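What follows is one chain in structure tokens, specifically the form predicted alone.
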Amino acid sequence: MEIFGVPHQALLGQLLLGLVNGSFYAMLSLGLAVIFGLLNIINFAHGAMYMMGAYAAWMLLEYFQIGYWWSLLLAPLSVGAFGILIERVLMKWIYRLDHLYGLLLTFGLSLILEGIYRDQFGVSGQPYQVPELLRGATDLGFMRLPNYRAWVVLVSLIVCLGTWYVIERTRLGANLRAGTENPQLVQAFGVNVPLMVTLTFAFGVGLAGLAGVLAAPLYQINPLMGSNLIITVFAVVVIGGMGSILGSIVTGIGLGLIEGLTKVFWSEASSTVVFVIMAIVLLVRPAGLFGREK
């Protein structure tokens, strides 16, 4: 059976691949949106945090024989703890400065981290096995769905929608948003704003660490895996609207699917289609699809 002249299995396979890539785009851009929307920091080191999450999972297995399931918890926590250190030592000094200072600081930090990991582990990449419980594929009749890819999509959706709900629909989220707009007033009500800011940054980079653990069995773990992805993720954030939680989720998954379809019908354009869409969106709606016009 063919759809628009393309075998349906090839089309569905690329759509699945696009959905998986879109899940990573959504989770990474969500972390960026949380940090920018609540802290006003453009975190260019986000790709390095994603890489650190993948390496944390690999090191837990290689040196401590701690498997995938515990790594889903421990690796994001370790990346989040590193985020706390970074926020307390570096970030707190630039919150009231122009966005450019945060961009330059985090860009330099990403280069330092990539250099350290490259010096320690090389650039050839480290393999990480799919956990035994998620090996194999499920026959859906019209295609075979790899179990691990389905797991990645499921976890990404749960994490992204859960984060959106907490920030947009709970008292904690209201405190977070209010603390960024008027920290003195919120602190007068007994809320520890500096601690809240620190934990928000840790949560944002922890999301990148979790995405790294999910990516470890799918891709070769190497020091450049984050830098190869972060430019596309920034494009996703810009298209969705800087700081928009829902925009990051919807745009990330949507652009992943568009990228997958482009590989079927015009493979040469698949690496640039996201940036073409970004240019069009910026011309029509500079604040992004879900951003608020100032």
Given for the second form:
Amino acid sequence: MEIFGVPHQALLGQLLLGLVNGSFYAMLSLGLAVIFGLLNIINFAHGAMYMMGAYAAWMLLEYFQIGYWWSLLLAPLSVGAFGILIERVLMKWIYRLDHLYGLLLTFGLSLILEGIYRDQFGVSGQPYQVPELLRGATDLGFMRLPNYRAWVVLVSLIVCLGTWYVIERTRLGANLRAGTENPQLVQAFGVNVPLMVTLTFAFGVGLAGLAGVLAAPLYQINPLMGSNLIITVFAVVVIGGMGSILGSIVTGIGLGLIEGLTKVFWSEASSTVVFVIMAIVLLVRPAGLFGREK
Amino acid sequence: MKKTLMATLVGAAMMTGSGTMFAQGAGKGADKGKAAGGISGGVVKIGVITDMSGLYADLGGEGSVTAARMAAEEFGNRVAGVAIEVVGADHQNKPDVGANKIREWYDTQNVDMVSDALNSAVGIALAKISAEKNKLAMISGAATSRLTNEDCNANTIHYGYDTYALANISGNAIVKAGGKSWFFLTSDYALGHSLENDTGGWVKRAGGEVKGAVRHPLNASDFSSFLLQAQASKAQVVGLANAGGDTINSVKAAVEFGLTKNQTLAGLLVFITDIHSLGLQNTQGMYLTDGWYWDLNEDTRKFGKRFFERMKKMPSMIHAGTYSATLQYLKAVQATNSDDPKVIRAYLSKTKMNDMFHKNAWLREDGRVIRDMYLMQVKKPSESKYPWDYYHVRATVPGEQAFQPLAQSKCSLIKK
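Complement to the form predicted alone: the form predicted together with its partner chain:
Below is the whole assembly, all chains and molecules, this chain first.
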């Protein structure tokens, strides 16, 4: 069977790979959406945090012989801790200012971070092996799917849905959302709002760190790996609706699939298609697919 | 509020694409006026235009500027009675950024010769501007064979290697070893297309077949879909018509998807920095063509060691080529007491070039430097005895066989 001249088996394979890429988009855009939705900060340093997560995994292995599984926990924690530092030292001064200041601050921060890593490690990057347990591939009939990629999709889905559940369905999430709407009132109820804000930021960038660890065995760990991805991820957030948790998850995965299909039919356009969709969405629904006009 | 925010964000997202990070060597205002002899501006100034921050920065970048400085130091930083200055700039892999910098150098900074130009689109821009401003381009970075064909001119010397030689040597060797059917994974810009066309031509001439190609955007981080298409083609050989980080990520994904079990990878533009970064485990057995290797002989090892002391890595063919281009240029300036591009070129066409980069290399009338090239095979991890011990030299191909014969050249300088 062929669809537009492409065997359906090849098409299925491409869709599956699109799903893997979509999982990365979803997890990265989720972190951005959490930070924007709850803190109103456009975190342009998110790509750099993703890169730092990957490097943290590599450094843990290189300098401390700590393997992948521990890195999965330790790298996001260390990136989160770094997030706490920049939130406390830099971010807290600009919450009251226009969004543009946050954007410029984080953009500058990401250039500095990339510069430091490039200076230290060069641009060719470092290799990171797939963990023993997840090596090999499963034959699905239409393609050979490396086990590690399946694992990425699984982790990403669990993390995304878990985050959505906590923010939208639990008391903690309700406090968070209330704290961003009216900090004074929530503080009056005895909730430590500044602490909550700091931890939310740390969680958001920790998600980027986790995505970095997941990406480490797949792509070469290199200082620019974040900036190659971050523009697409921002497009995902804009299409999904700024700050919408569900929107970022659904759009992330959806755009991964669309990009996968573009690679089959017109591979040259695969890096552009996301932005074409962004332009159309902005014309038709300026607040994004899942966003609400304020 | 939200609308304006979105607009800002979209604008900013676009902006990062052109994030300006400038690395530039100290460019002191040169004193104007003619000095003794025929040296314009009273200084011999060499510009190294390269990728300082992007995917090719390890192949060229700061290392190329250092290499050019090493050549200048061999002259005690003075030639023909005037000072030598080396400046470097980042073209960010954008021909317009590179072109602006080159124009600025030529117009206002007294730069006499520009080298490296890693990235074929920048290389072509450099060639055109050098002809327009009557300066000299000694391109050791860019690979496209257009520089000695459609885009050749009297002010451009294509120094180290080109896509024709890479294609010819890799293509020939692999077709002869039985890899008859090919599929290309091509980086969608000048270099990728050039590699694909040239190698495809060789494959067909050697009796092979090209089953197709997939074009990927520059800096594509995920190559899995492209590799799946390469796998579906069932071609025996998958030619990687890309470079730098793109090649690294394609090799990684090819190993992951098991492509290397049934198909052979042919790196059409693979550098030692790529092998270093991927590790021998991922690359062992791969054939590639290189114009230079630090472990060829005593001279190359000596240069490698000197370079390593400064850069903490072994030089690539581009570093060595930029060093050699600068050295030969300075020798010509010394011998002719002039920095006029026509005089320098005439001198270089009459003289054999000898240094640690090549022996008895010579400049052909289309601007091509004819020099030996090497077919390498990546060592197994067990065969590598010391750091950076990566290659077996499988063949030394004489320049006359490696490069495009003059008769085939489309260069307008050749009288037919």
